[in-house]
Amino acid sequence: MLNGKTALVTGSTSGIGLGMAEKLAAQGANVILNGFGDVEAPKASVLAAGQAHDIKVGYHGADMSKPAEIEAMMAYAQAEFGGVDILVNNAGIQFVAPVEDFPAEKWDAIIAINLSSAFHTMRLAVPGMRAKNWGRIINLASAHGLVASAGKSAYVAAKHGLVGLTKAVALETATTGVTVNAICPGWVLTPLVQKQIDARAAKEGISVDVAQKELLGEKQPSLQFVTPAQLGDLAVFLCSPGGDNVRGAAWNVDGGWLAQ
């Protein structure tokens, strides 16, 4: 379905981003990975996912808090793949503290990586998508793009901002073949969330299993984690003809979190 298209997924060396990259590759898209840590294992898993389509997998290690590095990554995509057809803005970091104790540098980093990076990739990707009259921009927001939780002022602000940015650019591209949407997951068992579970277990003197159940029980009625594969399947739908008129949506995949 996506043969000949190129998908750039930020923050894709693990977690949600990797799951989405694998699902897009399985549909025939070439994939550009981005992120820190081990690169060879994620590249291999994405290649394996797309092996039936003989896809190409690239990597760029841009630090998503630095606009100049984002520009270099987009130039790499143009030079090596002929541009970006599917842009998945997934890179994100988290820090938890009450607002009066929130370090200013943590605020700046979260806004830069969780929000401003998407502005920079989008402003650079949209002209090429307009020229081809086809493109898909999928911003990984969060249930926290739609509702708040205490202790997460920067993350909630950034994700609400990302939902707003999604809507604005969706309107700007509404008469074109470019669609812009946000996916808003609830709890997904990523390395980021595992850290929160481990910290909770240590703080409360409980087992990791109990901490995990408590975490889900507070917010997510299904008592099940959302999986990267489920989010990848939604991304594939948004890239299909069925997604042609889904524009500016903030699509929650949250086990019932927002239904409460």
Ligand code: NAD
Second form
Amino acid sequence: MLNGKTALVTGSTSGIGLGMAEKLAAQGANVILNGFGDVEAPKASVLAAGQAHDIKVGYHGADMSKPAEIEAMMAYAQAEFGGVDILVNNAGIQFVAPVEDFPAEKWDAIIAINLSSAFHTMRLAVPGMRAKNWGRIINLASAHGLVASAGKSAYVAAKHGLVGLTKAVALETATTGVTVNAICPGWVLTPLVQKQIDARAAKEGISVDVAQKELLGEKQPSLQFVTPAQLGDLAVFLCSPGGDNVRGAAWNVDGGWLAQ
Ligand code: NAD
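Having seen the form predicted alone, can you show the form predicted in complex with the named molecule?
Shown next: the complete complex, the earlier chain at its head.
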């Protein structure tokens, strides 16, 4: 279904981004990976997911907190893949502390990586998408793009901002073949969340297993983690003709978190 399209997924060496990349590859899209850490294993798993198609998988190590590196990554996408058809803004970090103790440099990093990076990739990708009159932009926001939790001021501000940015650019492109949407997951068991479970276990002197159950029980009525594969399936739908008129949505996939 996505043969001949190129998907750039930021922060795709791990977690949700990797799940997204695999699902898009399985539909025949070429994939550009980005993120820190080991690159060979994620590259191999995306190639394996796309093995039924003759897909190309690339990588660019841009630090998403640095606009000049983002510009270099978009230039790489243009030179090596003929541009970006599907842009998944997924790179993100978390830091938890009350506002009065929140380190200013952590605030800056979260706003840069979780919000401003999407502005930069979008401003650079939209002209090419408009020229082709087809494009998909999928911003990984969060349940925290729609409601807050204590201790997460920067993350909640960045994710609410990302939902707003999604709506604004969806309106700017509303008469074109370019759609812009946000996906708002609840808890997904990735390294980003594992850190929070481990911190909770250490702080409360409880086992990791109990901390995990408490974390789900507090917010997520399904008591199950959402999976990267489920989020990837939604991304595939948004890329299908069925998604042509889904515009500016902030689509929660959260085990009922926001229904409460
Ligand atoms: P993760 O820690 O597993 O993966 C984050 C990815 O981003 C990694 O590939 C990492 O290398 C990359 N990254 C981090 N900083 C970067 C930088 N400066 N430049 C480039 N890449 C960078 O996290 P995840 O849970 O898969 O999160 C992915 C996205 O989903 C984030 O935006 C996160 O806020 C969002 N999200 C996660 C959850 C959850 O429960 N895990 C819930 C809602 C939203």
